[in-house]
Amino acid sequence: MKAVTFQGEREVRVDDVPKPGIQGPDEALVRVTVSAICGSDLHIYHVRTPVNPGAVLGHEFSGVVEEVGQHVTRVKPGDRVVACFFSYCGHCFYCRRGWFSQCEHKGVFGHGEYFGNLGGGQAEYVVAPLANHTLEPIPDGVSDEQALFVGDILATGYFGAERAGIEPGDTVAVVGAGPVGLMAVMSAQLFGAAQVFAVDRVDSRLEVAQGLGATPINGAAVHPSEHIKSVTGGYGADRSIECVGLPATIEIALHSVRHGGTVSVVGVPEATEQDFPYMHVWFNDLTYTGGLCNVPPYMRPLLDLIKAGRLDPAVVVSHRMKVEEGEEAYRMFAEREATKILLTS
C-alpha cells in the first residue's frame, strides 16, 4: 500500500509498504478514507519529536472498517469510524479517572517505535488497537472529512476554550491562528464570547479566522499584547488560548489578559524547559491552565455538533491532495502555504 512515511529532518516519502492486519482480539483494520496533516506532524519533520526512519505517518485520519477482532464488539466491518489520535487502555490509575490522554498504555499514531508503535493514517490502511475505546462511529449527516477533526484539533480547540472558562460576554484572545488556532475560535463562540481576537503573522490564516468572526490581529504589524490591551480599556482579553507553543506566543497569552484572567495553553510546547513569570502570574491572579487534549471524552459531544449545523471544521481545509502527493503536502504546510491539507487514497 501507499503511505508516507518519515526519513529525516525535512525528509518525507511515499513509500509502497507492507498492508498491515490484524494481529490480537482488540484490534480494527480500517481502510482510510481521509487523513490531515498537523502542525504536530511538523515537530517530527523538524526533528524535534524523536521517530525512528521509515515510520509511516499521521494521527488525524477517518475511514472504515475492514476487520474486526473477536472482541471488538463497538464497530464492525462497513461502520464508518474516526480514530482518537492515541490509543488507550480504558482500565489503567488514568483511565479509570477519566484522564485517557495520561493513559499508562498509550500508543500515538504515527509516531513510531518511541510512542507506541503505532502505524499511521497517512496510508492506505492502518490498525487500530484497543478498538472499542480508540475508534468512534460517524454518525450519518457528518462526513469523513468533518469527522476526522474530533480526533485532535477540534477536541484540542475545544479542551483548550473550556479550560480557559470563558463565559458568556467574556472576550478571548486566541493566540496562533494556524488550524488548532481557528479551532479555538470557533469554540470560543460555543462558550458564548462576546469577541474573539485572533493573533497570528500569516494573512492566509487570519483571513479564515476573520471569516469565522475573529478580530484578526497580524502580530508582524502591532505589539499583540500592547494592540489587545488598548482596545480592551486597558485590561486586556478575560481569557487567552495559546495555540502554537513557543515562547514568545506563550508570552503573548501571558500578557494579553487582564488581572484575574486565565491563560489556557494547548500548543505543542517547542523547548522542554523555559522560564517562568512566577511573579507576573502571581501578582495578577492569573490562572495558568491548559495541556495535552484528553480527546476521547469531546468526541461524540463534538460530532454531534458538527451533525447539528453548529461547527464546520472542515472549513479550515486549503488543500485536498492525494497520499501519492505527500512529499509536496509536508513541503507546503512547512512553508505556511496551505491552512489545512488533507489526504486521501
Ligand code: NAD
Second form
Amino acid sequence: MKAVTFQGEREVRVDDVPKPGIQGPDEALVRVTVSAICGSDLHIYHVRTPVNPGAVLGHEFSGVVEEVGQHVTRVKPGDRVVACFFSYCGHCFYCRRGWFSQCEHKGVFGHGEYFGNLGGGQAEYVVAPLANHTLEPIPDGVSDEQALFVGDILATGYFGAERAGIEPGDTVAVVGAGPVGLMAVMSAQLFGAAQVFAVDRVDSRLEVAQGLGATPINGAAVHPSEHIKSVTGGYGADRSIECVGLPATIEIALHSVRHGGTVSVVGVPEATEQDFPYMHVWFNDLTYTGGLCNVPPYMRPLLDLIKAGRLDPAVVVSHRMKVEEGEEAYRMFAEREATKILLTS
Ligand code: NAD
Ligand code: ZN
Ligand code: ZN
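Let's compare: the form predicted alone is above, so bring in the form predicted together with ligand NAD.
What follows is the entire complex, opening with the chain shown before.
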C-alpha cells in the first residue's frame, strides 16, 4: 500500500509498504478514507520529535473498519470511525483518573518506534490497537472529514479553551492561527467569549480567523501583547490560549492577559527549558496551565456539536490532496502555503 514515510530532516517519501494486519484480539484494521497533516508532524519533519526513518506518519485520520480482533465489540467491519491520535489502556493509574493522555501504556499513531510503534494514518490502511478505546464511531450526518478533527486538533483547541476557564463575555487572545489556533477560536466562541483576538504572522491564516469572527492581529506589524492591552483599556484579555509552542509566543500569551487572567498553553513547547516569569505570574495572580490534550472525553461531545451544526472544523481545510502527493503536501504545509491539508488515497 502507499504510505507517507519519514526519511530525515525535511524529507518524507511516499513508499510502497506492506499492508498491515491485525495481530491481536484487541486490534482493528481500518481502511483510511481521509488523513491530515498536523503541526505536530512538522515537529517530526524538522527533527524536533525523534522518529525512526521509515516510520509511517500520520495521527489524524478517519476510515472504515475492515476487520476486528475477537475482543473488539465497540466497532465492527463496515463502521465509519475516527481515531484518537494516541492509544490508551483504559485501566492504568492515569486512565482510571480520566487522564488518558497520561496513560502509562500510551502509543501515538504515526510517531514510530519511540512512541509505541503504532502505524500511521497517512496511508491506505492502519491498525488501531486497543480499538474499543482508540476508535470512535462517526454518527450519521457527520462526514469523515469533519470527524477527523475530533481525534486531535478540535479536541485540542477545545481543551485549551476549557482549561483557559472562559466565561461568557470574556475577551480571549488566541496566539497562533494555525489549524490548532483556529480550532481554539471556534471553541472560545462556544464557551461564550465576546471577543477573540487571533495572533499570527501569516495573512492567509489571519483571514480564516477573521472569517470565523475573530479580530486578526498580525504579529509582524504590531507588538501583539501591547496591541491587545491598548485595545482593552490597558488591561489585556481575560484569557489567552497559546497554540504555537515557541518561547516568543508563550511570552505573548503570558503578557496578553489582565491581572487574574488565565494562560492556557497547548502548543508543544519547542524549548525543553526556558526562563519562566515566576514573578510576573505570581504578582499578577495569573493561572498558567497547559499540556497534551486529553482527547477521549471530548470526542463524542464534539461529534455531537458538529452533527448539531454548532461547529464545522472542516472550514479550515485549504487543500485536499492524494497520499501520493505527500512530499509536496508536507513542503506546502511547512512553508505555510496551506492552512490545513487533507490526504486521501
Ligand atoms: P502550525 O505550525 O500550522 O501553526 C502554528 C502557527 O503559529 C502558524 O500559523 C504560524 O504562522 C504561527 N506562528 C509562528 N510563530 C509565530 C509568532 N512569532 N507570532 C505569531 N504567530 C506565529 O501548527 P498547528 O497544527 O496549528 O499546531 C500548533 C501547535 O499545537 C504545534 O506545536 C502542535 O504540535 C501543537 N499541538 C498540540 C497538541 C496537544 O495535545 N497539546 C495537539 C495537536 C497539536
Ligand atoms: Zn495532530
Ligand atoms: Zn492507561
